[in-house]
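A single chain comes next, written as structure tokens; it is the form predicted alone.
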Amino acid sequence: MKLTKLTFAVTAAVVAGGVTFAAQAVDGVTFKIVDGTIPESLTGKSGDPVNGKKVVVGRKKGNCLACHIMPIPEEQFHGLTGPDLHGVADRMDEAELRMRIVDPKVVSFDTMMPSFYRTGQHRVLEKFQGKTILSAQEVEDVIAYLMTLKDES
């Protein structure tokens, strides 16, 4: 199977009324997209929520605060273009969050959110071409952190 410029080699099958896609990222991590989610960890292990928070606030990695309001009052300049992430763990599960971080365009084609674990991004510096924004472990770390964001009411 040949990898495409968009990072994934994809095959589809209809399984029990849903659609399953098998995808392989450039770095060799294989995962399945099932009904618009990625149910299994990219690394086969849980993420680290402490490192996930660092990735989320890091301006050179996740940079989530550029678009999202988050329950991180010690950080300045929260964005307003993405959804508020307060209580996101009450609204979405790990599989849904993983899909939105890996490639949100699978869920919403016209989203402005970048695909953090896919290559083939448009208009990137040459030194970033063919590379993902986050590693597979960083994706899992961000998910682990986001799963701590539950409503406190």
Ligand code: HEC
Second form
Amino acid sequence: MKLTKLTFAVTAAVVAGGVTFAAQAVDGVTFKIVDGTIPESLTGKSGDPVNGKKVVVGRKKGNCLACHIMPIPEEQFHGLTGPDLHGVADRMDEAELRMRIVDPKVVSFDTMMPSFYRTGQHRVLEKFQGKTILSAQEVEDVIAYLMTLKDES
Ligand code: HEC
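Target state, the form predicted in complex with this ligand; input state, the form predicted alone:
Entire complex below, previous chain first.
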């Protein structure tokens, strides 16, 4: 536990100091943070947007609608804590989205948004302690779905 926190503190310091490179291993997957983004797929492949939408909607996994409005009208409740995600693919690229899902605290230290691919978080259900909320594949599937959210105009 302590070690995880320490690792995170060091990473944050490195990013804040303007160094553009940090490698992290979570769950056996190593990834690089470059300028507050994660350019490479965690699985080495692109994700499945259809499954990504399921993960986003699922209350036990992503539960993104608890905090975000998204173009999913068939779901009734959409929260207002985070920004509206309509057209998010026009504002952010894949590498930026990956950072936001894996560990948004690297780019926004005080954010309420959970880190979906980091272990050792506070305020997580016991069953998630020592585990990531999403698997590497689920992270990639969510990103593939978010990349479909372009403004129609
Ligand atoms: C507990 C609330 C909460 C949950 C759950 C949550 N988010 Fe967020 N999210 C936020 C907040 C708040 C922000 C605003 C950025 C910040 O705080 O720095 C944000 C920002 C974002 C952004 C950046 C958008 C922009 O325009 O800057 C993306 C993309 C995003 N969230 C995607 C997701 C996805 C996908 C999920 C589900 C896997 C999710 N979020 C779950 C609260 C949440």
